[in-house]
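Single chain ahead, by itself, as structure tokens, in the form predicted on its own.
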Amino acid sequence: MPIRPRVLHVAPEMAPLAKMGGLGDVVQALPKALRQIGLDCRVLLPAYPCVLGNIEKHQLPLRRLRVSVHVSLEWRVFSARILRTDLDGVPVYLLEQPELFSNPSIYPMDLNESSALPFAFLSLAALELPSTTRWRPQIYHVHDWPAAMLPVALRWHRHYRKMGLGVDTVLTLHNMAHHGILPEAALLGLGLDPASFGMDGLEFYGQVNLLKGGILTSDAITTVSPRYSWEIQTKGGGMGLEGVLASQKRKIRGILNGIDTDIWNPGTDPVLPAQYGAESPDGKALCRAALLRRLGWEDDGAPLLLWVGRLVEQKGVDLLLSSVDKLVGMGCRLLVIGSGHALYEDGLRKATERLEGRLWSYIGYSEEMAHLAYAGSDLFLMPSLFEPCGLSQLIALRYGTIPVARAVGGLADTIIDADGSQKGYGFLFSEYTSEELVQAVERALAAHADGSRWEEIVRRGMSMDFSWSNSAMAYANLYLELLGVEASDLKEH
């Protein structure tokens, strides 16, 4: 008889309701595509200040609950109220808990005993939710470190791993960069065993490792793309955990993620000035000249290059900034979209002083702007210390917009360079200096010159199908391995 198997997400994100990176865009479209082939997947989430003011942005239904979840920690005990909404199809259940979901930021400068409750609340609320929605998960699926105490708490925590709850987990790692670090004095007040703490447990360099105990407990662990996932097997991209998670490779898988092909989507896209796709390119060129007027440019025919992302390290900042004369030198326009590190944003504000009428710069992020960044621009560059995944190229070959990035992570899963391979859209550089950012995009505009070639690049990029399709199977089947049953025992939706 088919099933329908249903799934928990457990994240500190979820765009649009609450977004700081990738993580909120996946856990907003791979549930939604999930359900889209017959999965019942929902989402719990913190109902932060900047959650709730989005439901009523996008005016989707609110109700609260006649219900709370109740969590011991810290020796006393946290209450939550619990909201419902839906969006794009998806249950979303929100914990209302001002005490520990006040951060607008989310995620706290300093991780520390107590910056950490709102984590552990929400890992923990997640196994009490059933009790009080009579919606009983059979997979708890959790994100990166602020929800990895859940499958922690099923093996290690004095209360829930004597509940029998007979779930499987499975940790999505999105950047292993960041661990939820505590001393180990949080033990008790989180409610976990002493006993966890050791080299086979949650002890990393003398310090509780919340991310090390959800790969050593989870029943599954998923990276956001194929290459990431030995990648994080090495030293230089385990962060540390490298032996950890060489140790567990059995259970870890590489699944890509997807974008999600209704937002952006240059066919119907309502920020648009003029809608294009691959087979009609036209409006483009009328999405170029809106983007020119809204920075104030006249179009001098120079090639436009787009940035947009967090200006941190491992969005490899450093190399644009100490670049940016060259490309501006080779004929180029740049503009940069993104917020992060004041190093970064003050760097980046004296170079566009420097360089006004070829660098434009926006420190913040505005999505309409966004948009038609993508929409009018030539090249779009990433030239990522590492990469995960990426989303950003993956939205700039949507808008035929071509990527010019370092060779890592899921950049290199996703690009084909176009002057290594006739069906190549993109151009790829590998050691981490200014000068291969320099090289890769002195390709690009080579291509770019020759009219007819960068159509193709241009047409082939668009075509690619980097929608959720396939990843929401990949993620389906892997539920199904859990629970011991065949994919086509799957139900229609």
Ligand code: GLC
Given for the second form:
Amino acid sequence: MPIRPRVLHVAPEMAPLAKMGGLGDVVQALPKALRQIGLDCRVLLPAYPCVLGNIEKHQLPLRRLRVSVHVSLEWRVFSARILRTDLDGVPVYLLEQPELFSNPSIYPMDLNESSALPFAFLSLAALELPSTTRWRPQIYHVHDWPAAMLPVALRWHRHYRKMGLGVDTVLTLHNMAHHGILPEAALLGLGLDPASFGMDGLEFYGQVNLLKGGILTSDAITTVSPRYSWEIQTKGGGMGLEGVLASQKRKIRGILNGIDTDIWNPGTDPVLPAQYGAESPDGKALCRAALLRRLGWEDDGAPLLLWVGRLVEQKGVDLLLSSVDKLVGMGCRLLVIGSGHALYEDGLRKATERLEGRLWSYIGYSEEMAHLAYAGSDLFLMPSLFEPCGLSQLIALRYGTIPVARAVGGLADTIIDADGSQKGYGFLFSEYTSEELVQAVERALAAHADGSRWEEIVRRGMSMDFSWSNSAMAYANLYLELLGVEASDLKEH
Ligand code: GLC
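Having looked at the form predicted on its own, could you now put up the form predicted in complex with ligand GLC?
Shown next: the complete complex, the earlier chain at its head.
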């Protein structure tokens, strides 16, 4: 009998409805790719005000179901109306609970008993959903700590552990930098058994660690690149959870993220003044001219280096700020798009004043500007301290903008050094130092100066397939393994 596995993705972000980082892009693209290969994937998302606003902006359908879910937390019952929309053919259930889901930046500055409630509610409401929607997931696929309480509840929650739902759980680790740490006192209000507070449970240096709980209790764990799956089991890489991860290594696998090639396609991108592709690269020069005009710069032939990303420690902003003067001294121009930590934003503003005409920064994010910048730049800088997968280097490659990146996590998995291999299409460095970054840019500039070699590098980069199709298949296989069915049983679609 052909089957169509039912999988509910549970996450606080899904682009373009609610997005703070790459997780939102994955939750948009992965369920869509899985549906295309015959799985019934759906998403549960909180109805933050921005979500409702974006539904209107993108003119998506919105239905208020005549049902609600109820979850008790902190000795109160919280209820949410279920709304439903569809995004690119993916059914999305929304939890309308304005009291809990009001934070415009989604994640709280300080996590404590009350600021954790929205995430606990999201996790537990997912378990209540089948009783109201008539749609029963066989697998709950949860993303990062905000939804990690779901598998935890199936083992340690006074009510849900008895529910005998017979479901499987998958936890995807997008970023080990955030664990979801709460005081021990939070346990009871969340409904969790105090006995779960031990070394083999939720306890972590005297506090509750939700991600640790998710790692211990989920049936399978994925990381967003193969290399990150072992980096996190080594000292420092797991941010203190390396031992716990190593103890669970049999259930961990690394599956590379992809990018949505419908959205990121220089061959059809409506934002660009000219479309182009690996075999017809000419339009890129027009995009470069348009970008320079937009920045108010004459084209003096200087290579244009691009940075797009959150201005946070992980992304290597320290290296960027300590290298900009040298990079400009080498004849480069730089464009930085991003926002983040106030200290870094400030540093960037100062550097922009100092290097007027050579450094341009856009503090914030503009989708339109990002598309033009990916298309119009020559090199893409990504000197991350650590990088679980990284999506922007994949977008840059598709747009023929060659990455100079640190060889960590997903960057090392997706970029081949052009000096190290005939097949290469990027420039990698290993030590987290400004000297190494600058040297890698020097190597890239040397290649850039050699016209025909550069054309080849760009062509190879643009021809790489970083779409979701292979990765979606890897996730589908994992689900089928959990359900104990053969891939050939997958319903024809
Ligand atoms: C996080 C990681 C990034 C990854 C993204 C999506 O933002 O920092 O490397 O690409 O999640 O999985």
